[in-house]
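Listed next as structure tokens is one chain, alone, in the form predicted on its own.
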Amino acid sequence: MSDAPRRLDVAVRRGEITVENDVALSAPLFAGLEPEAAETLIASMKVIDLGRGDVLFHEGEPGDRLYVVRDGKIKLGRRSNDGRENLLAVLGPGEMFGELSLFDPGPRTATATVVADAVVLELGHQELITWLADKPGVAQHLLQSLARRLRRTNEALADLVFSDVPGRVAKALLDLSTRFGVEVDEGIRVAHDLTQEELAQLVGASRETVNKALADFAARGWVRREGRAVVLLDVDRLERRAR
């Protein structure tokens, strides 16, 4: 990835999504919402096609607008002023981002990156109120999302504090696992599409350290490393090694 990420053209599309079986509305926008409604709302929303390494929106930008990710991978980052990059989290089928400017008008926090070719719901600041407005009780759901990210916020300091680096790693894995991971014969396959890099910038240490972690977990037989996946073959050992 370049130092300056750049805002690329993706394709936009209106009315094609069908309701029926729609990961995206396991997004806290439709939980609680009738069938006839949650169709309402997601034939307002526009479809974003975006392919790896394509920028939704920058950080310091004006925003105004909620995503659901609908396929794909999403990674929210954050670059310092030396260029280093802090990767806050990565999001997948069925979560959502964007909403704290819908309640905090300001600019965005973070910048939203295309880590696996993606197609995201888009609702605008007017469409929400709008609908929250006829629809009070989605707001309750989105704040408990927005509690949820805090409260994870919360957990990630505390780990940068407390934690080493191969705990940290142990956590990412198994956090990563409950989104994207697949049952297999061996264990769990994650697959998470991150570069070394990327994946060392969402533990918070350098990539050389985590490769350090992840060629001792291999070693002890608790993971095997696949390119941009990894097989997680003894959780019990990781989840006592992440505490």
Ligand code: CMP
Contents of the next structure:
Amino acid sequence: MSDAPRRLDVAVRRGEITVENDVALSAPLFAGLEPEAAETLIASMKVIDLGRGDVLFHEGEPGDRLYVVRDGKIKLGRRSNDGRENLLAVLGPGEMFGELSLFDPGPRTATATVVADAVVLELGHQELITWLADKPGVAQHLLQSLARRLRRTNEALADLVFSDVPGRVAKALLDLSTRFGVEVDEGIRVAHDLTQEELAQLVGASRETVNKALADFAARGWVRREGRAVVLLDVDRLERRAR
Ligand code: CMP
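Next block, the form predicted together with adenosine-3',5'-cyclic-monophosphate (CMP), ref. the form predicted on its own:
Let's see the whole complex now, leading with the same chain.
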């Protein structure tokens, strides 16, 4: 399938998600809610199936809904005037996006594109505002998640200035492992589903430099590359390199 974003042709499913079974409920939107309240909220959300390359929305468009990832991976990217792309984040199950244009009304601050086949839950901003009116606890969790994102963004900004590319690659791999890592005998297998180009956009460096860093890590026995996945063989060394 082409990596080029295309407008989506969505299949919408309803009634499939319950409070008992769903990882989407770890999203801050549901934090601290009684099961009945969570059920009511879920019932008001649309379930959308997406395939790799689908674009949920583009940077600069007006936005009136937010999303919770139930399954798969979504990248949030920005494009410069000369066409270069930078990835702000790659989100996985239980993470939320599309809320900035709610709290600070304005255009979308990034383009949301599907990296690995995904299922997302969609909620209109207006519905959320009504919902939050008598739920200060949920509003507090949403603030907390925004604050956490700001911390991460500050750290990424500092890394761009103070860290070298191998350090940033090590950090990106460790970060991806907290979302998508699965323990295997040799270490942690991270099926990130990113192309080399996308990995480079996430790190904020050229594909060649990122490739070189990965090849160096592999030669040292810290990682093993497997297509769009990587096995972290020596997490301690990677952590030290990321500092
Ligand atoms: P919104 O601006 O509505 O649409 C793009 C979304 O990308 C935005 O809401 C946030 O949910 C998300 N986003 C923007 N910046 C970042 C960031 N630095 N880290 C993670 N997610 C972000």
